[in-house]
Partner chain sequence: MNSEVWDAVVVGAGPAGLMAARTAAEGGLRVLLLDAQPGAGGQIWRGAAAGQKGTAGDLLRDVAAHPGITVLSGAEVMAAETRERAHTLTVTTAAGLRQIHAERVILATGANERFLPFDGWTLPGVVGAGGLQAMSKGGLNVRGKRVVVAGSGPLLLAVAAGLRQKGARVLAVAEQAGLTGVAAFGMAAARLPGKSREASALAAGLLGVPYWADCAVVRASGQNQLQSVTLRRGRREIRLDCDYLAVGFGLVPETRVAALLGCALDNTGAVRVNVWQATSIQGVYAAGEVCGIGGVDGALLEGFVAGCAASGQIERLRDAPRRADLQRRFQRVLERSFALRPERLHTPLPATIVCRCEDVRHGELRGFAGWTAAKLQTRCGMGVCQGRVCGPACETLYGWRFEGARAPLVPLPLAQLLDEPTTLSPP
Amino acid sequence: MPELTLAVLTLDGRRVTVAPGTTVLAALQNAGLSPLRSSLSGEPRGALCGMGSCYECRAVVDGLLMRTCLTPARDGQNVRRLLEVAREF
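Any chance of seeing just this one chain in the form predicted in complex with the partner chain?
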């Protein structure tokens, strides 16, 4: 019997519901959010490799900087893009 529990997470303050097996990266992208901006030029960057080697999908997940392509989405998780975190400073 497949698992049917959906996870509800918060992406930059928006509540998003995702299917089991979804990565945080896919949740961000499905919500139309690209994870990163270049720290040097500020240009938006998209995740490139999908497998943990480019680091262009980093975001702050429950307070820790994570590669979102390697992070499964879980119920109650709080995801913030670096851009949003930086705005507070």
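Positions refer to the first chain, counted from 1. Rigid core here is just the name for the largest C-alpha set that superposes within 1.5 Å across the two forms. Owing to the predicted nature of the structure, the values given are computational and were not obtained by experimental measurement. What changes on going to the form predicted on its own:
- Shown in the overlay between these two forms, fitted on the rigid core, is a CA shift at Gly52 smaller than 2 Å.
- Once both forms are overlaid on the rigid core, the distance between the two CA positions of Asp62 between these two forms is under 2 angstroms.
- If you fit the rigid core between these two forms, you'll see the Cα of Leu36 move by 2 angstroms or more.
Swap state to the form predicted on its own from the form predicted in complex with the partner chain:
Just this one chain is shown here; partners and other molecules are left out.
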């Protein structure tokens, strides 16, 4: 049986552990940190397209702006939602 290697990444300063094959978007949503917000209410919402076409799920992953729905979660990644980056300014 193959060994299951979990990834530990940092999401807006929180360390989380995810299973192999998890996307950064799924890791964020499982941690209650969705990068997606309703334009009407501002409440967190699910992914619009889930295939990288809409660019709404972008976040800063290891210093680069990435579409989180297409980005695999890897051990040691540092992910910051754009909302958190904007708060610094």
